[in-house]
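Presented as structure tokens, the chain that follows is alone, the form predicted on its own.
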Amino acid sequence: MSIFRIHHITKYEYDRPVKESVNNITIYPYQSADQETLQQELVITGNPDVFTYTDYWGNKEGTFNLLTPHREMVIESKLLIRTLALPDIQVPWDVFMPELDAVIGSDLQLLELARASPVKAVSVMYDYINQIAPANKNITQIIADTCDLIYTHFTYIKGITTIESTVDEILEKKAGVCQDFAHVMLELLRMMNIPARYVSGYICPNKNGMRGEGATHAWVEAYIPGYGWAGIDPTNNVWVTNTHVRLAVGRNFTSCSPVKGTFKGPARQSLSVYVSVGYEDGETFEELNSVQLQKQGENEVPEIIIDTFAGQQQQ
């Protein structure tokens, strides 16, 4: 059991006033038995009313409007959360594909999460699958071997991919960050008919120097019959335990984008993102990133992703 203090600020500045900013936020911790929200303070420019609801994937989401002209929008979350998962995960190693196939057929969401997306480099993916899944392997071993393959064959490098990089582009580079590795792992598992979902959140300090500590992070959850969703982190080649805090789950990154919205106004925007994660002993990890976004054309009503990962991928 661990308690973390997470401070997360997304700040937009505009070179001229914008208006009618309509936004959707998914920055509330995911409700589950392995984490407990003790306190969350949410402060938004203009103090708008936030309407909350539960989306298709079970995420708590909120919507708000900033109708008056403004040159700055700040979304600040101060979170105190307790993780309840065990430090050592106990997943079953005696479940095989026929059991999973029987379960998938009666669950529409599992069917959707087992459906692979089109990939041009199909032969490359099947080369990997042939290394991962020889006959008679149990499901847990397949998941672990997929994670290990990505960790072994792909290089962790910041700045060579973007939030829009495709699986084909990541396969070509054989490098990227956590968001990229999660997307590749999702497609490999789905091509083997294993339901898998994308997870966004934070990886909290565990003093072991894992990649992505103190920042926004992404990993994968795979479905194991009789157990449920097992989290696994291909960036660090570990099963997810009590140092990962979930914000949202979905089919891919776009399902989990913490903040997205639209506004009216031909403005140039600048975005800065600050994340601080404090461990219960007082040790704090933090990250600050800035990015200049493209200028919109006159009288456009652009759709923008204004989230913690726009210009700063999950690391």
Given for the second form:
Amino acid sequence: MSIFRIHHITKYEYDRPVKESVNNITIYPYQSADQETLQQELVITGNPDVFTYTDYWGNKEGTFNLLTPHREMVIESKLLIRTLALPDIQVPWDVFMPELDAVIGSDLQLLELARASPVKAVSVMYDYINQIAPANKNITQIIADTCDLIYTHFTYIKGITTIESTVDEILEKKAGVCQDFAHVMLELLRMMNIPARYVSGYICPNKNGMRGEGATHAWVEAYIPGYGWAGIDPTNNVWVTNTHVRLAVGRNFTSCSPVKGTFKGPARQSLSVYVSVGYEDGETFEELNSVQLQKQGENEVPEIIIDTFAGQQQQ
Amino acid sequence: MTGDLLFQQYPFVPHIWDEMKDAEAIRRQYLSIYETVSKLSLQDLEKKDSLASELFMSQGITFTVYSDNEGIERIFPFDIIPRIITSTEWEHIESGIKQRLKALNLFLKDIYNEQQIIKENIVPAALIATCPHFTREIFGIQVPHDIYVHIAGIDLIRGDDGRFYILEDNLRTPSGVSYMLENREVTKRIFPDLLASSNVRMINNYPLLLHDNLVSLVTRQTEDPVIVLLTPGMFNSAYFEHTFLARQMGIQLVEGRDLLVDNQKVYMKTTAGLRQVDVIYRRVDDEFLDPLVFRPDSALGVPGLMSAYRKGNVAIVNALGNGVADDKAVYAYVPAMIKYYLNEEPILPNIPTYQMKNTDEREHVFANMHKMVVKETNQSGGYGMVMGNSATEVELENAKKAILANPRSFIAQPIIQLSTVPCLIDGKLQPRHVDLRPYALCGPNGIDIVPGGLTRVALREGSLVVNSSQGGGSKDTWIVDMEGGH
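The form predicted in complex with the partner chain is what I need now, so please give it after the form predicted on its own.
Below, the chain from earlier opens the complete complex, with every other chain and molecule after it.
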């Protein structure tokens, strides 16, 4: 059991005033038995009313708008949260595929989370699956081996992929950040008919240091009959215990994006994200990331008057 | 040539149900049109025909055909001989459509909330998991009066046994109702006395009924609710219909850029400031409605619209997510839905439908390709369809390959010989195949179906494809009350 103090600031700046900004935020802790929100304070430019609701995957989401002209929008979340999971994961090592197949068949969400998306490099994926050699292995072993394979074969490099990178692009680069590691792992598990979902959240530091600290992080949950959703982090090659804080789950990044929005106005925008995670009364780890947004060129001002943005890549 | 001769020369084709004539004689419901037309000369008829074309042209009643990413605007071909259905037949159709829509509305409520029908394995979960129109973004949203399908255009065909069958359900943004109304207006001009003397039921209250239904969805306490028709704009194939319906109902025609959302309320920008919008009759597809939730590149929609919808501050007609119910593979389960939700036997039967995902059914279809029509589950308007009896061997082989590559995206059905009706073509009355799309309106007080619908006709001899995008035309459709019983 640990208590974490998390500070997450998302800041959009525009070189000219924009208006009619409408936004969706997925920065509330995921409601589940293994984490307890002690306090969350949300401060947004203009102090708008935030309308919250629960989405299809069970995530709490919020919508708000800022209609008047503005050159800056800041979304600041201060969170105090307690994780209740045990420091060691208790996954079963004796559950096999036939048991899973029997459960998936009539469960809509498991079915859709076990359905692979089309990947062009099918042969590359099957090569990886051959290395994992899932036949006769128990499900937990398959999941652990998949995680290990990604950790071993892919290099963690910031800045070479983007928020929109496809699995094919990541396969080609064999590198990326946590979002990319998670997307590849999801596809591999799904191709082996194991339901898997994307998790967006924060990772809390330990003595050894972990990748993805000081930013929003992403990992994977895989379904094991009799146990449920087991979290596993291919970026750090660890099972998820009490040092990960979950914000949202979904099919992929798109359904978990912490902040996305639209605005009107011919302006260039820049985004910076600051995340600090600390033990209550303990050491704090922080990072400020300037995010290169896809849609803006350096010299041209976009002609379109509606622009959309999907926030920061998860690292 | 006289009109009488036209009827005498009208061929009788065995094994096809002709709606005007059986093996011996002209059916009773066609006697009044027979009496009128037989007194006219061919020249008179051709004059009426060209008058009809001029009326359509001058009113700008057009649609757009898409091919190779180019849109071509066309006049919708109109045949002057009405298609006639008796009131007895109509009552059967009407009760069948009402029953079906009740079940489909219950299905949509269920699938976006409790999902009992999946849990009880009546509809396979796998079918929904793979349905591209199952819309997770609207899950759990409560819609007014639990009505999802406010406007339905359910397509019917008549087989060689004279029975009506359900061909497909159109529950998203069914189009064509303006042609139904305009066809009637043109008939009034070219056969002025015939409608009254033939006891044809009236359809002209459709816009009024639709408007009443839209008003019934207003929840705000106001004397002056705002109802708008949201169009993608003038380049849309059905833009004529959007302007037509907005005018007929006296509501504003708007585009996405005319609206904005503030704190989960939708407003229309007017010269006098913002006015809150209560009901949106949208003719924009789901995926373009809100760039924040669906396609981020859409400029046709309104950012934040879904939050206003979720909060219940605006009604959207039809509801979002209806595509899961008119998917062509889900179609096969509608009779099961009727039994499950209503505990009734279907009044109007489905056409047998083979799921290409099922190996046995697929092999049966592959062995009988010449008797089958293959359809993409996700397409409409006659696009993505292969008719086994007219396709080349190469086309059939390609269809098989496409099916094997992605079986969930296809279904197959036995080819049904659609019924025929007489059309005036090249100076002769000639039988042509037709279908029927009645327009049903579901409101809090029940389901209304104006007596009639759009009869689409395959103008090419022998063709069974009636879609306007595939060279079809249309006819005025009469529901007649026959004196002295049937």
